[in-house]
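So this first bit is one chain, no partners, the form predicted on its own, shown in structure tokens.
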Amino acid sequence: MVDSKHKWKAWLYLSPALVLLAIFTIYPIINTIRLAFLEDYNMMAAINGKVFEFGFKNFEKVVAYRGFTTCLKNTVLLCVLTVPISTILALLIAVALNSIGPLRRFLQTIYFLPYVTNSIAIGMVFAAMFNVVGNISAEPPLIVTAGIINNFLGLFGVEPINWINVGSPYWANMTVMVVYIVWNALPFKILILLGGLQSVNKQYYDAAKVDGTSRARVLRKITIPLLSPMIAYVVITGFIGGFKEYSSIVGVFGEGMGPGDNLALNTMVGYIYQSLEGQHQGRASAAALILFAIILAVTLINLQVSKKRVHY
């Protein structure tokens, strides 16, 4: 305990952190909140004097926005099927890790790097990988390169895919953000996961050898029970990170969010970016505000399931 004869001192030191945190994080939260009851608010005509009657109209025009629930639909289905899928494969992976000896920290590194690899350059990489410049349509099919998973898919016989060219379903599209979005999220996930399993007591494991416990229920019984706070906060964290999914979608298929630039794969913080680039401040923290309550309520519920899942 600090001293009360010092506690200025601790203040002082504390100051320069309290300041930025209040400018950068306290005072733009309150703002957002101010500005998504100020009817219509847009702040060039704030500048101009105009002054905003207080309600909940911004709130409506979020909500009746014709595609707010194609934002709502693709920011939930991302969640749904990439936390999942991430958390799993990223146990297996840091099992497979921790059981292994040699090359251990060269394997830990390759699987870290797309966690310091900006995620609008993976994007285009992803954007490469599943592009198709050509016709597949056309008769005979006019393809000058089907990229490398369409390449990889013939090996099987499988003709190429319109993955995110204009025209491409709407499954193959959700198919490719899955498949990055689980991709980029895996390291994080198995660093953490990794982290915990380096910590558990290897006393378990022993007795589970002299026992001749198969591994799949070592798996189940030992590693996954005590490895529960763990994976409680991954999945905790991942579903707050994919309801806050933008970038990557940039990343593939730009700023028109889909194929042709219908905003196909638009998501809630894709709505909340266009409502700021048209001067609808009013309506952008409307929608972070729903956002928000949504995430908070993922979230309690996730809390509520850990209690009775989770093993401290």
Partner chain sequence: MAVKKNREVIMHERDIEKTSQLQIVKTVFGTFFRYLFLLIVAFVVLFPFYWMIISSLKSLPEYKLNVPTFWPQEVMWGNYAEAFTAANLGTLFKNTIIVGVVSTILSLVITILTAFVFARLEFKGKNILFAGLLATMMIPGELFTITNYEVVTRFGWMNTYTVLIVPFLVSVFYVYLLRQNFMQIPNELYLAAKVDGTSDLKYLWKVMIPLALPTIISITILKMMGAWNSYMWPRLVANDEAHRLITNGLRNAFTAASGETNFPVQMAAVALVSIPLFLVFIFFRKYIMKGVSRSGIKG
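Could the form predicted in complex with its partner chain be shown next, to go alongside the form predicted on its own?
Here you get just the chain by itself.
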């Protein structure tokens, strides 16, 4: 008797969550998969009663679309560049931070600051730092102020570079994005790796000290293996986040996703949103499924690699 009353109550307490999840999480998974296979699905037309045929046209269109290759290339490039750079930097910072006494907590707090920011807002600050006021692509270039980064590089005799303005080269745009994304990704990675370091048993280090092992060797042979589960974790979450890169680019370049709104830095997620807003929901769904498949594959590869390398 008590038990059945209990069950009834359990479902009552669960009902708000289950209703919301059913409508806004479970149904969308099924429906988005369905939309991906409805040829040229358009939401507005669907609401007006149009019926769509089943087929693979959406996927064909996504893959054939020239801009999609750019999106895929940009997304992969950003991942491949930012994940290793930010992981290695975070590891060095965490190890250094773990080995000092005074100022540790203070520095740790400072390093965490980029996490509690609005990626659009700070993207605009980075844009201001790299921005050249004037017309740098004119002949001869008209530079009112070159921006603080160019000023800094000027100290080493580097000519002002057109980082983000109209006519700027792809590598310069990419450099700005890599700098911004790494800056933004460090706090989380430092936090996790430092947490890992603090839970490492001190005995290993004492033993190494007795043996007179060099610092570099300690790092390679003790710290990294013991930290490998955390490293695997930040690499995997880094890749997942990297494949969904979007708002940091909007922060620096605006919705045009590139200098002069030329979409040169468009990403997979950017493509999905543009298709969605352009009333090509079928194509957006197909692209979202492709993105999901890529993330799943990369995560599985990462897990497979870490299974061989990670020492638990």
